[in-house]
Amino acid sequence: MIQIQDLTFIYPNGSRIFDSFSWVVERGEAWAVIGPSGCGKTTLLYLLAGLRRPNTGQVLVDGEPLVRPRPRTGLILQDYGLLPWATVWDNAELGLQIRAFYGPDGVHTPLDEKLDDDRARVGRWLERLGIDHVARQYPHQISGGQRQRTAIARTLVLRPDLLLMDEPFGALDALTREDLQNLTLELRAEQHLTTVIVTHNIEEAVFMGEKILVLGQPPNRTVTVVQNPQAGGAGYRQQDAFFARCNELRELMGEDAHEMA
């Protein structure tokens, strides 16, 4: 589904983050991306979202060069990105309102998009995510977990096939974080999503990613992948294999793992 080919990305200040970097994500895969601060995790996610452009090389999604954000890609951010003056319902409906404005043009809105069920779609997702009872409240009136569920609802009502997440659970308490991790995996299976989650947390990477991309200090030139097929399994967090995979990542990352602690 995603092909990064010989990508080089350099910030205006001259910092080279990726240098002739190539990477492939197949449809339906669940990836976690991990590495120390400043290694390019979020930059990579923004390149996949079409929010940044490479200096050289290219990003392809479904064989098409990515030159702008695509309508079937969903992006969930750590700070939720909710409009503070809008209710939970209005925040969840925002993307559909934007699509209705442009219509099915194939750029902002998929050509096969039907917007006649938008209110029913929003209602179904708020109920599915357990926040329908706060639909008329504002972001400052609800918990962090409910705000993140609102951000997830806003994304999933758009029926994405690719879901990108940037530290989506980092600001939440441990129990809420685990609950939303489980929910995300459940929704991924239901919706047949390809997922890429950026995280600084080793345990989260091991639980969420069937494949884990490990980035190092930039510039990143080679791809280091840890295979983790048991990710998301029932009770995986309590299994010896989980702790062994976490230790494998720590050893692989070496000193970088201490920077993330």
The other form holds:
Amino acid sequence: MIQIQDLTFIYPNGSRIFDSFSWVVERGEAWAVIGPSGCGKTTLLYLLAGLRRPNTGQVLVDGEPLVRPRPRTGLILQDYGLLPWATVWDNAELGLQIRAFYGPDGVHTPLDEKLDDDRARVGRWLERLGIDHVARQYPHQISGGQRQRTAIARTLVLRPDLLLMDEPFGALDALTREDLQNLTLELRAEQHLTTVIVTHNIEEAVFMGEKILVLGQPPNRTVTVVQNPQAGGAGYRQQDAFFARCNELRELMGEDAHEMA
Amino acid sequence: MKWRDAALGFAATLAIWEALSLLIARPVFPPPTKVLVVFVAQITGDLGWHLLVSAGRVVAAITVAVLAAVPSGVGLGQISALNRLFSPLIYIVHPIPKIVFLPVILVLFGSGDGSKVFLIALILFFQILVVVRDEAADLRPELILSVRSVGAGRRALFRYVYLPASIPAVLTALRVSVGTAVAVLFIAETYATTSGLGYYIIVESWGALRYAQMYAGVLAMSLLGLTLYFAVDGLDRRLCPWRETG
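Switching conditions: you have the form predicted on its own, so give me the form predicted together with its partner chain.
First the chain shown before, then all remaining chains and molecules of the complex.
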């Protein structure tokens, strides 16, 4: 699904975030990416989304080198991603409107896109995500959880096969966060999504990621992966295996911090 | 402000005016009753035509200013290199009272509608430019990235993000500058022209010592300013419903 080959990324200010970095995500996998702030995890996600270009090397998604955002990739950010002047409905419909604006050109819109059942699709997703009753409200009038559900609706309306998330639930209270983590896993199975979730939260990484990519202080050269096949299982959050895995991850990240110091 | 408040304010103005005219008791300060008679008689004729001419010039100037200032403001707000280049220039030019360029503009654009529209558009342009620029610069990068991630290129970003984000900025700028625009129009219409409320008030009325008619012109000018102000308010309510809620 995703192949990163010999990727180097340097910010204009000279800080080298990735150096000959290679990484592969297979179709259907659930990945979590974790690391301290400044490690480049958000940069990695933007590279996967086609919003940043590598200095050297390339990112292939579905075998195609990525040069711009790919229509079948969905992106969900922490907050601020919704248009403040548009209602929940209009926000959810935004991607479809943009596709209709360009028409099926194969660049902004998939060539096989059919835009006929738009409104029904938006309505179905708002209902599925339990936000149809706030469809006429504006983002500042609804809760943080409802805002993230709106962002999810906007993405899923576009029928993605790859879902990228950057600290999607970081601004939410603990219960809402767990609720949305469960929902995301449900939707993942239901829509056959490949998912990459970026987080700084160890528990979130262990609950959401069947495989966990651990990034350290940049530049990142090698890939450190923690296998975590139990992720997402019912009741996993309460099991000893879950806590053991969290500790494993904590130690791994701590070691890295020591090495750097 | 509500229409009821406006009507109340209007009635109070008339009462004070009536009292003042009794006190001053000179032809240069006629009572409102006399003025209203002239106003009603002339608004369907000469005065009405001048009012339409003036209104047309202001609306044309607003249109020109908005069309020029919104894309420029968005460009400056989103491309910081461009802003670094132009912001010192704007900083210096913005506070210059543009009315002082009237003689130059009259020479360059002639004495017709062009010079008036250009002068007012120039004033509005800078007001709108600065507010739209700041608004566009304040847009969160996360918002732009999210919208790009659902497929928006440059054109769609303009249509779905920059344009709607600019509307409240434009209306705010218009609300503060529409009064100035009308005032400047008045001055501009008193030179080398034969139409517009400025001409009607200064040349046709004041110059001929027709004081009641002069006040009818003042009334028409106030009406123009007030209508524009209400129009901006109405547009705000219609185009920016999210600003009222919550």
